[in-house]
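Quick heads-up: it's one chain on its own, the form predicted alone, in C-alpha cells.
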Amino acid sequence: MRFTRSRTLLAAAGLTLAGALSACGNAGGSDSESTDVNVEENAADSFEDGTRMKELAQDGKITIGVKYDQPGIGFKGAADDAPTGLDPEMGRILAASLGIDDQDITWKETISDNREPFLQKGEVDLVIASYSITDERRQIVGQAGPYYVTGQQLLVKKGSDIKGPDDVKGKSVCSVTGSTSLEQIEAKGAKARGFDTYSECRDQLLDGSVDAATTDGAILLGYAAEDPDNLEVVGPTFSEERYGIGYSKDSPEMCQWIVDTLKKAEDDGTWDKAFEATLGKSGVDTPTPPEMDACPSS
C-alpha cells in the first residue's frame, strides 16, 4: 500500500509537564493559530483501490471528532468558526495528506463518553479527543500512536503551597465527575470534587471554592495559557496518557497510513509550528515525539 505524504505534515511527541509555566498568550479560543499545511494534490492516485483512504481523498471530505472544552487541546468558543488546539492540528495535518482543505473538514464535537460509538456507527472518520490508548479501546475501536504523551498532573492558584501530589492530602481537589483523575486523587488523600466540565472546575479553583484541579496535564497546560498570571500547573505526572488516533475497526488499514503520516511529519518540523501554536503557547520547551506503536498485522 502506498501512501503519499505532505511536507507539512505534523507528529505530535510526548511531555512531562512539569513546574511552573511562564506568561505567554492564549491557547484556545479564535486567536490562536494554526499551523500552514500543504494540502496533497491528486492525493486518491496514491491509495490502493478499497481503502477507507482513496474513498476519502475521492470525495474530498471528512469528518474528525474533537473536544470543544479543552484550551490548547480541543477548543471551539460560541463564535469559532472551527475548534483550535493541538487535536483539531492533527486533524488538519492528516486531511491535508488525503487532499482535504480546511473548509471540507467537518468537526463534530465530541465527549469522552461518546468516542467509541461515534467511530462503530460511522459518525466520524476519526477521533482526535485527548484520546488515550487502551487496550480495552483497542478490542473496540482502532487506536493509531501515540502522538502525545501526557500524565495526571496539578493545576493550581499561583503562589499555592501545593507543590505535587504529596501536598494534595485533606485538600479539596477537583475534576470531571466519573473520571479516573478523581480516584487517583482520592487516593492520594484528597477531598475528591467532581463537575460535569473541566472548565467548571477551573472556575471553582479560580474563586476559591476548591484548592486545585487535577486531569491529564496537556488539559491543564491548555488553561495555565489562557491565564497564566494566575494559574499554573505544578509537581510531576502521576500516570501516564498515550494519545492516539481512533478510527473504525472495519478499516484497519487507516492505522499504517496514519503512524506513516506521523512518521514523515517527525522529520520535517511541522509539528513544532503546530505545538507552539496551541500548547507552546504556555511557554513549555518544544517535546520530543514518542515511539508509536507498531500497526496490528492485517
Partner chain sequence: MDWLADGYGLVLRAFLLTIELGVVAGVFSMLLGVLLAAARVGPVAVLAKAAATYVLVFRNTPLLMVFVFVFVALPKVDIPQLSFFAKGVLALTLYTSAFVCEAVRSGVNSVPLGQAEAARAVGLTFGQTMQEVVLPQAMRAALPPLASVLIALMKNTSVAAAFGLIEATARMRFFTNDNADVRTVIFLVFAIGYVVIVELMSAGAFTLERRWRVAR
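None of these values were measured; they are calculated from a predicted model. Here the rigid core means the biggest group of C-alpha atoms that line up within 1.5 Å when the two forms are laid on top of each other. Numbering follows the first chain given and starts at 1. What changes on going to the form predicted together with the partner chain:
Once both forms are fitted on their rigid core, the CA atom of G77 lies less than 2 Å apart between these two forms. Annotation for V141: C-alpha shift under 2 angstroms between these two forms, rigid core superposed.
Coords for the form predicted together with the partner chain, given the form predicted alone:
The text that comes after this line covers the one chain and nothing more.
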C-alpha cells in the first residue's frame, strides 16, 4: 500500500494504520507505530564469537541514537513512547536482525554535536540520526551506508520571491547552528541564521524574521506537510547528503553486518515499507534505495 500524495491530516493516523495493517505475527506483539519487521530467533547463533553483534544479540538489548526533532526522519513528540521516522525504522530493522524486539531498544536523543562522542564513549551502539557521511567523520567513527540520499533544499512562505538557491543572496536563511546546511547557504551569499532546532527555524520563517529555512529536503518536506497552506519547499536540491549509520571504530565488524542487513531489507521490500510509513507521507515518491559503500577492509 502507498501513501503517496496522501494529505497530511492523515499523517498521524496513518502511522498507526501502517503498523496495524501490515501486522503479521510480529514477534513480541509490539504495538509500536512502526513497520513490521521479522525479529530473528536464535540470532546470536548466527554471529561469530567476539563480535559486537554477538554480544548485543546475547544481551538482547541495544541502544540507538536518533534525532527527536525531525518529522519524517527522527521525531518524538512529548507524549510519544518511541521515536518515529525513517531513522528509527532502520534501527528496528537492524535490531530485529539481532533478535531484539522493539521494546528492548533503548532510544537516545542525539543532536548533531554529540553523535561522535556518543559512539566513542559507547553511550549508544548505533547512531542513525540524519548523519551525513563525510570523510572527516569517517576518520573518527564508522559510517555504514548510505541507506538514504537526500539534498539540501529551501523552505519558504508560500509566494516568496525565493524560488531556488540562486535567490538567497543577501537574504536571511535559517538552519541549525553549526550544521553543514547553514554553512552551504552562507557560501551562497545568504545571511546565515542559526537556531537550535529546525522547528525554531520554521517559527522564525512563519513570523517573518527570516526569509527561508534550509536543510535536507526530506526534513523540509516534513514541515511543509504539516502546514501546507503557508509553507512550501522550493528549488532543486543543491547538495548531496548521504545518510549513514554510525558505529564505533572499536567494532569495525559492524559495518558489514549493517550493509548486509540493510541490503536484505532493500531486496525484500522492508525498506520501501519503512519509507512509505515515514518520509513517504510528505508526498514524495518512494525512491530506489541508494547503492551502499563498500566497508573498509580492516
